[in-house]
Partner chain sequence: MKKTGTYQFASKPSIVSTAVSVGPLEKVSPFHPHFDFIYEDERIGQETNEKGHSQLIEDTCNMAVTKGGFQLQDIDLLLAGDLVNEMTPTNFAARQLATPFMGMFSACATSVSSLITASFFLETKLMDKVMFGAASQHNAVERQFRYPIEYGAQKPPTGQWTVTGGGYGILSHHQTGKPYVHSATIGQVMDCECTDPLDMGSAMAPAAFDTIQKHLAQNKGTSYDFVMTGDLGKNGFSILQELIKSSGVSSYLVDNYRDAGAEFYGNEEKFLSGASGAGCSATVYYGPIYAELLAGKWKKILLVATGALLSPLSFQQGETIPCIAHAVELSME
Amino acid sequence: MDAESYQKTVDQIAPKRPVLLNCMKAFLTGGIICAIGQLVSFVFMYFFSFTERTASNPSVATMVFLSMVLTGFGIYKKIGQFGGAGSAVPVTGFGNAVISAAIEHKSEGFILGVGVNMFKLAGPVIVYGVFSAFVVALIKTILVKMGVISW
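Form predicted together with its partner chain: structure of the chain on its own:
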């Protein structure tokens, strides 16, 4: 049996991912999470002295907190199976990745387990976020110094 023709058979028989349905679910889930984030930021603006801009930081932290509660009680993975990227792309998904790894590796202790493995899944986001930010900022700074663009 050659691999190529077998892959064709697999493609024919294997159930297709319901892309459209998944996208609708992702839209709904992600939309709700962002709408909640917006409401949370209004709360920070209304009751505390945060402006539209500065409210985003405590809102993000609050969303991560909510993510911790949902992850801890085993609810976030159900949301994840339903929402797909809708629950992975918002910062709550980042929180879920960190927190689930932390809970999972508790059994190996707090240093070698939780500490070492916490960013097992979310690490690349930070690594490539920082690296791309560095590259982008460097290029822009060079262009500004050369006088091609301004800040």
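Since the structure is predicted, the reported quantities are computational estimates derived from the model, not experimental observations. Residue numbers count along the first chain shown, from 1. Here, rigid core means the biggest group of C-alpha atoms that superpose within 1.5 Å across both forms. First, how it differs from the form predicted on its own.
Here Met24 does not count as shifted, since its C-alpha moves by less than 2 Å between the two forms after the core is aligned.
For comparison with the form predicted together with its partner chain, would you give the structure of this protein in the form predicted on its own?
There are no partners or other molecules in what follows, just the one chain.
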């Protein structure tokens, strides 16, 4: 059997993925997570006198914390199975990645298990996020100094 006929056989036997349905589930899941995040932000603004700008950091921290708690109870896994990338793309996916790795390796001990493996997946996100923020801040500072944009 040559490669072309093999591929045709595989295409006939393999189940078809519901791409449109998966996209709609991801959109719905991500939208709900973001709407909850916006509600958390409104709570900080209404009850704690934050401004829209200052409420963002505690809102993000709260959402990451909530995703970590939901991961610990096994709920976020079900959300991820339903919503796919819709649960991974928001900042809650970061909290899920950190805690799920920690839970998976807790039997190896706190230092060599949890401590070492906790940031295997999230570590590159942190590194490239910090580096990207530095580059953007550097470019903005240069543009402000040159008078191209105002602070």
